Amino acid sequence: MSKLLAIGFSAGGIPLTQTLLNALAPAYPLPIVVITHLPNYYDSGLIDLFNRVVALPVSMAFDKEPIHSGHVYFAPPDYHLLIERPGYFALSHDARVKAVRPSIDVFLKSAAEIYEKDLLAVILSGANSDGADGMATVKSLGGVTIVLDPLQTDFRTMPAAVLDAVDVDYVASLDDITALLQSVQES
């Protein structure tokens, strides 16, 4: 099984996202899944934005749907996504988490508990908790955990809550964080 990033964030993240993607080489090796808050209607919308600047395939994820290396997924707006069994999606109706669905929290813990110390976790941007309590999952099970630097997003309130409740790998700048994943490859 191969590593998988996971990349969370809220309000404030889609340029961040942007760039980090961006940076990212056409050839990057690992899965990149990445879990947002967006109101049902904006899912084609954000596909089309990001697939305008990122070298990497983008597309939702979807429910039984196998994982591709080189590939960035989205949660689908108003599901939880998880990591069903290794390599594979699956979609969940669920309750809200921090009142938002996809919860950033429900897919990290689900992640986890597959790919373990294959699971590297990064937390950008956003307005409220969540994020938090997946991080820490990510973390007791050997994964890595990144956080961008709450000082470089106005939208601090996510990262600031992940760093309160969890001893992080990382805490970087945006450069930095692109910095450590290029250097990640394929186990």
Contents of the next structure:
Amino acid sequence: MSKLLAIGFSAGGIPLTQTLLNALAPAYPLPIVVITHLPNYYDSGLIDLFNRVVALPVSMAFDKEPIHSGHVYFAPPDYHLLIERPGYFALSHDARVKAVRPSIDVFLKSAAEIYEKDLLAVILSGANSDGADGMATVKSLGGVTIVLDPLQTDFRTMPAAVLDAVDVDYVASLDDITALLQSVQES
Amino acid sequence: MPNHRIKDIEIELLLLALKERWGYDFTGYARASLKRRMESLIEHSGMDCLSRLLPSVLYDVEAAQTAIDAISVPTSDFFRDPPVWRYIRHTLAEQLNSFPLINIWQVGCGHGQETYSLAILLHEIGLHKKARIVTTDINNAFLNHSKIGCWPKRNLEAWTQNYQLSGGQGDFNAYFDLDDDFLYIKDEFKTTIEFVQHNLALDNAFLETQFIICRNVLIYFGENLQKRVFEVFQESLERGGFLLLGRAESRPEDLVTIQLEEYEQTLRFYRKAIRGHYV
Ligand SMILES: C[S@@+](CC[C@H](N)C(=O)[O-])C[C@H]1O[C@@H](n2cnc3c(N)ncnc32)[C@H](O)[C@@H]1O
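Next up, the form predicted in complex with the partner chain, please; the one we just looked at was the form predicted on its own.
Expanding to the full complex; the earlier chain stays at the top.
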């Protein structure tokens, strides 16, 4: 049984993520971690925006914070987000990876090494290849890998890079991804 | 056993070697980010696993120093998180000025960008004569780098922007001497700063302070070490003194003995209780 859902995206992913999270509300049995490298959004109100349109509680993850089910955590801008041990976040201010921080690769690798087969990872859209290495680690440690069909977004570099690198479990439309994630709810 | 769990064992072995052989105790550090840095250490060494580095770390001081350096991360920026600096400039400065003397302990200097941001700000608000800055780090090389006060020019634009967003009205460039590749902080900003080696995992409070700035250091520590550090800060701070953490850091939840209260929650300012129960 999965213990954590990770969603990675960059350009073009905000509306997709909103739709997805709305479909999972009002209660979801897993913690949801969102990693995105949009420009510094501490003060841009992205968290407020998500809180207004999504029924699940949304907040910025902070260092050594305990992770709760049914809660949406965003990786804070300009830090890498990691899993310290089951149920706890950690942050680092180490160098950027593939020119970005937070890095989806860094989070997925760290989460995969802690949760192994109990990790559910989704890559939506974006204009760079961040996430591909992370998804490879998730897959190799037995986690479930899901990628948005690159034909369904204008920003297909990111999902396409994952498909190049990994033999993922599902390549699907947003509706199908939603259904897949909802099935966790029922099982 | 999957490979990554074997790596976890190797990390514990290396930490033991650094502690018992060289007296550098990193055992209280958070493992997730440490693991990443150990992976880049292996990559740079050209070895295929950490345990092959162990013999040289045990017998060769240079190899040990390389491992120690790989554990500390000097990343920093001028006026990082501008709203925090704006708050110091426009709100906290007045509070600080109400103390008869102002000792500021800036913890973890990295390459000094944060230290000189503070020196510049104090200068601009006219507190540079009254305030004394003591900056500390575990890593002597970083302290020396900071003392020299020199950085590659490539970030100048971003730093200037941070400075302006933080409420700076002056000409940021004027605080530096520039050549083709580097910027050098002007000497007048160095005089108010003392550089001291201090290890948060081992050393105690050494100075009574009115303001402690400790950003992006605690994230590298595990929970127990974080608690120790809070005790050191509490001891060092005068009553009514302030503590500033990084924007994604917070006080450990279950610290009952701590008299550090939230002061400005989103920007992560804390204040030591003015009155309190002595136990
Ligand atoms: C990421 S830098 C932070 C620089 C600056 N404070 C900032 O936020 O821009 C972290 C610093 O903490 C220092 N550090 C790590 N462990 C330490 C310890 N045990 N005691 C004191 N300093 C330590 C590192 O050497 C490094 O300079």
